[in-house]
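Listed next as structure tokens is one chain, alone, in the form predicted on its own.
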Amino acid sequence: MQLVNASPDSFEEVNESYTMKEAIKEAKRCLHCKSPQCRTGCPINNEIPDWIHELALGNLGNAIQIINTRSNLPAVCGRVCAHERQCEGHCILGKKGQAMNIGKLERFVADFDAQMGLHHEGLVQKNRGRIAVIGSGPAGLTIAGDMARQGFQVEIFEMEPEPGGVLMFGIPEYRLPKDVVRHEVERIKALGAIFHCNTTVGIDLTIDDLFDQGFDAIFMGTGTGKPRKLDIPGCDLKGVEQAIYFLRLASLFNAQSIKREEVPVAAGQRVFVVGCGNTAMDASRTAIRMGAKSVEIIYHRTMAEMSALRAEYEDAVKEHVAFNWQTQLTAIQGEDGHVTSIELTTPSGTRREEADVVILAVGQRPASRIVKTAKGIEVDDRGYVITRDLPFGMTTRNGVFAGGDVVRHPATVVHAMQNAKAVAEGMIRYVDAIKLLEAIS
């Protein structure tokens, strides 16, 4: 059923949770394998069979405690992880087409904990060092949680008015409710982490300023906020929008922070989205919710080659998003400076389609404001921050670490978390070594 006329209801979460009875029944299907492939398939090596076993016994407090040993964002991961390619894709029961619904179980346990407050972590004395974290997306929150638990005083600097990064402003409400993100942030705060919002490093203060404030190490987890552009005629016309910008405005509108007319998709418009990753799916489904007359995705390859999850594609199809496979956008035409039509090229020829809005979801790259205002941090020819293996994650400037999407091509939430956990270990070793040298000098 197609959704029209944007309203709070149209952005409600689309996937329903388990009831208690359903969750325990599903958990009891787990074989509790001696060599669990689901754990192998999880980038952060979540102890999946152990917490599922506790859930099957009704011990939800034990279940969330086990999950928390590896994940700082269980309610998020339970919703937006690529389960079909990771834990569930490796489940041995999947050979019979009956893989455990691990993501939905994790979401259930995390949500139940949020409602009931089952697990409480005591504050660890913060006497091991001071850490500054730039950015509060998945990588930044993971660093903050891991290092706070290890006795570090952590302060997070976020440019947006609210923490969460891409979780808050890049993933639509119907896939990841913002109250879920807020709860995860509160869990990090409860560990003693301090958040500074509306603070842009590279503008309001610099890397040098942070060191001058007494921080022992700094983590850059700023993601890839600078969108790539297409080199085709008409890209400068009004009506050509970047997917991450559109999704951010839609999130702000849904939170009643901006007016409806500020979102660059109006009711009744014909929208084309270029790209076929999860961001393109999010942009397409959000355009439907904003009342677009029609939404079509343009992708130069085949369905088998798309980077989007199959589940996200299937949900988009259910909501009447159309797909143009093996099709390239070769030109955008307009009148009076606004998009009116597009030119599409396929193996069989070229055609023109009427259009009102073109949304580009063709990838992002890191912004450069931090690097430009700090000496000694080198980047590669694509703008990604260069890091070393010893200590893991440190940049070419001592004491400055980086992780997540800013050091690699954009990946999933859990892959950013995986990388950040490794960087946290590198930061701990670095600060401990510095403190030891200071003590004996």
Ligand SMILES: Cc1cc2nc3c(=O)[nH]c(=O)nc-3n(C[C@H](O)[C@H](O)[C@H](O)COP(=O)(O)OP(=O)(O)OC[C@H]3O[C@@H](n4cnc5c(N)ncnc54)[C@H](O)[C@@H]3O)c2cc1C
Second form
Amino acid sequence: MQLVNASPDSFEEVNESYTMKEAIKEAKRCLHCKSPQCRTGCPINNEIPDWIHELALGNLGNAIQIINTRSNLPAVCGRVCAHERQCEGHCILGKKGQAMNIGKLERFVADFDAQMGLHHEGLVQKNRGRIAVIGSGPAGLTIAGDMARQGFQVEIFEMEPEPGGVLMFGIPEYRLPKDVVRHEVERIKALGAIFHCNTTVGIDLTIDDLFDQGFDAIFMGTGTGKPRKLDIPGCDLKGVEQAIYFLRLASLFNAQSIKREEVPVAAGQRVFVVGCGNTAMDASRTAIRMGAKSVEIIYHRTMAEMSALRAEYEDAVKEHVAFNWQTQLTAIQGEDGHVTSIELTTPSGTRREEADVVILAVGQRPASRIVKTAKGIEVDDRGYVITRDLPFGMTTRNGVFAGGDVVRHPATVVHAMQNAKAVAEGMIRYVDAIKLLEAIS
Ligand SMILES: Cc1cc2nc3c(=O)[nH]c(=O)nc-3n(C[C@H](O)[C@H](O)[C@H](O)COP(=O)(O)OP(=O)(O)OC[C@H]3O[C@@H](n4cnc5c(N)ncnc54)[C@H](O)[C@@H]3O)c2cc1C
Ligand code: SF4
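Please show me the structure of the same protein in the form predicted in complex with this ligand, now that we have looked at it in the form predicted on its own.
The complete assembly is shown below, putting the previous chain first.
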């Protein structure tokens, strides 16, 4: 494995795109299988062979049109989906040789569309009902896109200053440039959806206020924004940070919205990251880019048990992130209120390491702002919203639906989209039914 130096303060995208010639050459390898396993492997059943076929013929407008029938976020999925576990993992060509590079091809088509403006969808008349969407991550954006296309007036309420959820404030710029996310949001705006940012439901307004404003149904796609803490001595010292807050601040710094010193990793610091999922990989690689002297992961299990994608792990190793397997953080020590060292425990004993920053990436759960300020929305003992199958995605309160990570537990972009697509169908049935009842009563 070749080691690379991720230069401090450089968040340029790390993976390169195809040229047109390379994309068409790759597309021509596709066998256009009669029963395509790539499509089965895709959680949203993207019509992969059909758009690859159009790409192979050089018909990029047709290719993006086909992709749009299933996905609202192709430029995102092309970059951050676990293709090796999904479409590419199922591609027949991978059985004996090299699977089709479907993710990179999807990214190529979506980026080409963004640059050339190939495809314009007609505005559908919005006369089937009004939908409020809370949260603009992959779940909220999917509901907005699917329902706007079906003739619903959609308004999205987002507490952050910009839409996108984890796509905008979690996944770092070097994996998912923020202009790519902004372009996906613009495509949804172009369908007629209206965004209200800096608006927190549960603080600025409630579920009841939204019904009073005349919305026929409400979707909660609020994700899992509340990080888990560790119950060990020293967690309240300065220098102990939550990964999702650190990543958010690094994103804001990249967008020039905050100053460098507001990001809690300074040049030359020794950083330890606790956890071994994708959030831990992103936090480690971001700490490297912020100029940390060393970055080490602490994980209590073995490499085989980590939840991070293999490719993410390999990229972290290439960028000099070190890994402490079967190691537990058992205490954090400090002086004058600031972290100075940590205690690590392994099967062979306990040791102390000097440290400046400890970043926690040990899981997240839903915040309770909305359910605390609205009656009748039940959650389980960890705060996940309970939904039913009929109509699909409705909570225990009539007219309020939920989907994505706030229901399914932290998952992936495409699984949040998959779930939201099914909830959109449930919401459409529900609103059509109440409109029909209103008309005949
Ligand atoms: C650091 C990180 C890296 C990841 N990397 C990948 C990856 O590479 N590939 C992948 O497939 N998945 C990845 N994931 C997981 C993926 O991002 C999530 O599964 C997905 O974003 C969930 O979508 P969602 O729409 O349910 O929630 P979110 O994306 O969390 O969006 C929820 C939105 O709701 C808003 N909100 C919350 N409460 C309120 C409120 N009361 N009022 C108004 N707005 C509110 C939030 O601000 C946010 O915008 C990653 C996650 C993290 C944290
Ligand atoms: S399984 Fe592979 S070869 Fe077959 S249609 Fe899908 S991408 Fe093409």
